[in-house]
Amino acid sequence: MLRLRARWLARIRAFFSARDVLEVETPTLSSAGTTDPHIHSFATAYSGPGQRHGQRLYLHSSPEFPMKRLLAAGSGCIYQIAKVFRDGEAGRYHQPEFTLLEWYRVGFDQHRLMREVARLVQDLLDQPSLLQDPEYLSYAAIFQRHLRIDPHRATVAQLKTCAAAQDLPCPPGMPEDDVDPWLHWLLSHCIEPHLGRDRLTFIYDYPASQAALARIRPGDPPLADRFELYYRGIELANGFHELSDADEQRRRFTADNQRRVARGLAPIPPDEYLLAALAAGLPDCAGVALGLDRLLMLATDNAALEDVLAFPLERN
């Protein structure tokens, strides 16, 4: 497994070198954590000399924010192979420490980046069955195909009825005024297991309410320029046509923290360095984060992440 991982790292570097994409490193410790209420950062405090003594620091859950600062400073297309950390995540497909491959392509939109992601993954997996064209489906299309509902216009009552029709029990604490948790619940239990069964499957055009760090495309309904990659029912990558509006990004950070407080979680200070970089000017670009450990798990027909890691949490 170590040898295969080493060969993959060499192939990844060759892939990006051939495309003139620069490898970078960014800090693992940050003064700002993620405001996303679904992701929990590990936190510590600096105890050394200087004005920052006692400052709260976070292990990054993604290298996205500092990489965007590099983009705004004129780095051009960049990638990074990074160890990232998320508290409260352990299980078959989750570890509190894992490896992300994250890259940003200046001048790309989500569709062009999806095609590049497919080429890289096909190259790493090297399986004849994956040489066929990937499948590209909209978020609306997968809900129509598997559940016969329009996810962009469905109400909570309709989604609740849909879950009951699928014999899917309602988990405690589900809101009555927010469709997104219901959509996530139906997606994870009724749709994801069917995605990417025999080829790579990309899902794109997510609801605007699930944009995260993606641009929102106006329309009826407005849509997020976001995509995810699935293979054998497992999500492998999450990508965006990146938001470059600093004011909108601040509004999203504020909304995240409001949701955190409503759930009894502590608010996280927004990354002011990122906001300043966006205000200075982020080039038009698309970015994606790919979970290398999950991909390695699928490539070797293993059942859990711990099977492909030298030191998973259980043996660390």
The other form holds:
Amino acid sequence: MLRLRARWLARIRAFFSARDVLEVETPTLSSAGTTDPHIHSFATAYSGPGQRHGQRLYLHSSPEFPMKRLLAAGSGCIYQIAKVFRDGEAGRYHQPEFTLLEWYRVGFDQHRLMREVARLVQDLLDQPSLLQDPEYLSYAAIFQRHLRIDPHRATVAQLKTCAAAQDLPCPPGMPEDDVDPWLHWLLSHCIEPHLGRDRLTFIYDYPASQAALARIRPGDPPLADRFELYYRGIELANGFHELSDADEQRRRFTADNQRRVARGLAPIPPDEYLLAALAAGLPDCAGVALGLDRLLMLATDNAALEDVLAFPLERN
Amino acid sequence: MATYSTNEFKSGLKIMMDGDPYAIVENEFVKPGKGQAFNRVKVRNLKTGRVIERTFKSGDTVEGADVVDTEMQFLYSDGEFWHFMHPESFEQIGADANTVGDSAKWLKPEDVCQLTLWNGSPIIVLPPNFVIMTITETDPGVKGDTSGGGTKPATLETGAIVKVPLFVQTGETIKVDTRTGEYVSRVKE
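Please supply the corresponding structure for the form predicted together with the partner chain (the preceding block corresponds to the form predicted alone).
To see the whole picture, the full complex is given below, headed by that same chain.
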């Protein structure tokens, strides 16, 4: 396992080197964390020269913000293999500390980047089933295929009816005024297990309300240029055609923090450095983060992340 | 009773759902790439034994079930209730036919059984794994057969019927495995 991981790291570096994508490192500690209400950053404090009373610092949950600052400064295409940290996540497919491969391609859109992700994953996984072409399906298409419902127009009442018809009852306390939690539940419990059974499956064109840091294409309905990759029912990667509008980014940070406060979570200061970089101009680009530990787990037919880590949480 | 957060979920934890006590059999943390994390659990209804699946939003709390397993001595049955006594506190408890269920045929006075109590009332009665009982009726075995392969039904003092080897006779005492209902051996008095 240690050897395979080491071989993969070498292959990843060769893959990007051949494509003129530059390897970079950005700080693990940051004065701003993610505002996503569903991602919990570990926080610590720096005390020492320059900070008599201690400065609050977050362990990054992804290297996205500083990498975008490099892009705005003219770095060109970049990638990073980074340890990232998320509090509150431990399970078969989750560890509070894990390895992300994150990369950005200037001039790519989500579809071109999806094809590059497929190339890299097929390069790392030497499995005959993956010789089949990957499958590219829209968010609407998978809901239509598995649940016969239109996720972009369904009301909470319709999603509730759809959920009630499943074998697995929905958890108590689901909101009555927000479709997204219902869509997430239906996707994760009723659709995901069927995705990527015998090939890589990409899902794209998410609802605008789930754009995160992706651009939104106006239309009816407006769609987020976001994609995810699934293999054997497990989500492996999440990518965006990156939002480059600083004002829109600030509005999303503010909206996230309002949701955090409504849930009783502490607001997270927005990353002013990122906002300044977007205002200065982010080149048109697409970026993606790929969970290397999960991919390693699937490549070696293991059932849990802890099987591919030298020392998982329970033994740290 | 205490409440438990989904972060405390683990197999064996006893929780309340829809008014019934359940034990967690399996717990899985599920988090989609976006949005809320969930705990997907398999739980066993402690009254019916049925296993079902449920999901909870991670971080939610669930009421704990006041369920304890305790060893108690069986005293007697009055036809409606089976009465048990705690060997140290001498506290007595009655379990109805519904609760005792199939265990009734293995209950012999003075034997120590395992009772599962929910809010102090019995919901499960388990007999000892092995009981020693006297045969009240069985056909006489074929003369001369002392060890042969065949079996025959025998009625025990509690009314339970088990298959015994042909050489075992009425009035003899035998050991039975209550989990399988099978004859184990003869017991010399």
